[in-house]
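What follows is a single chain, given as structure tokens, in the form predicted on its own.
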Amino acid sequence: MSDSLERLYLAVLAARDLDPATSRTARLFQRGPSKMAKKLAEEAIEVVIDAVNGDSEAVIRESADLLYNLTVLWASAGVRPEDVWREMTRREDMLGIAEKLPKSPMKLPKVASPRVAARRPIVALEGRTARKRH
């Protein structure tokens, strides 16, 4: 799969200078990042649902699009496809292959301190519901 990604976004590369009226790729380096993120983000909301609607002919469809909008952006940004399978390898290395990093770092436990471990548990009020802010 590296391969097809790594041609997919060699053919990208070679497509920003191409007329824009005539290429799509071209089209969206003219209309610059933001206009890449939204396609991107279109995209990957059309694969949630067609997943979530259970048409994986759609999901497959609609994934080859979401790559292709995820190299436009990466060639944009001047990420490569090497730095990305770069950050795999070392997730992988730390936590597996199924692992998504966390976001901030492992937290370790608490030590309840005196002063919190004295405070009274939070009870619900019978006959009060939360409502909704407006």
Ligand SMILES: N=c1c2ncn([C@@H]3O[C@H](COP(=O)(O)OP(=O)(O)OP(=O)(O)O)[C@@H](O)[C@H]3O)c2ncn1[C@@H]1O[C@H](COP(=O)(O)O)[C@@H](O)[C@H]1O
Contents of the next structure:
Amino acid sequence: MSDSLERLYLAVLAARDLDPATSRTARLFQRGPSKMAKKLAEEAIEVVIDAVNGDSEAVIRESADLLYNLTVLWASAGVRPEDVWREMTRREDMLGIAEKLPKSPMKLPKVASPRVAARRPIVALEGRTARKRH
Ligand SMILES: N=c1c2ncn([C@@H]3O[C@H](COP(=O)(O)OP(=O)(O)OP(=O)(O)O)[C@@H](O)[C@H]3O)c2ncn1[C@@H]1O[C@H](COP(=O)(O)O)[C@@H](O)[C@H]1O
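Same protein, the form predicted together with this ligand this time rather than the form predicted on its own?
Okay, now the whole complex, with that chain kicking things off.
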């Protein structure tokens, strides 16, 4: 998947300066980030509607449109696919650490203070909250 998104990203960069009369991508760049954001949001809503309606073929088609429009917005924002992959890897690593943390107080080693024992699961939750924020 990352390969085809990288190819699409390069195609978007190549189309950026084409004639807006013939290139949708060039037209989006001409109209600017607000138009790009609007197109991205519209495609996201279409995916959601198709998923709720159980139309998986339409979900596939609209997802491809969604990814195209996301790629256009990345290019406009100066974000490269590898920047996103790096963030995903960082989260994967963090989740790996969170999964190694004890999730049940039953598995915790016995401690003298019940306050400490009660606080331990929050360590895992903090990791997950931090992951969502970034
Ligand atoms: N991969 C895509 C791609 N995927 C989806 N789309 C979008 O496909 C949608 C077309 O579907 P519709 O006909 O339903 O369009 P619409 O939303 O009704 O109408 P408009 O977007 O025209 O306003 C548009 O939103 C496009 O922006 C794409 N447009 C271009 N590409 C690739 O981008 C590169 C540059 O292409 P040009 O933009 O044509 O130069 C090429 O490699 C293309 O293959």
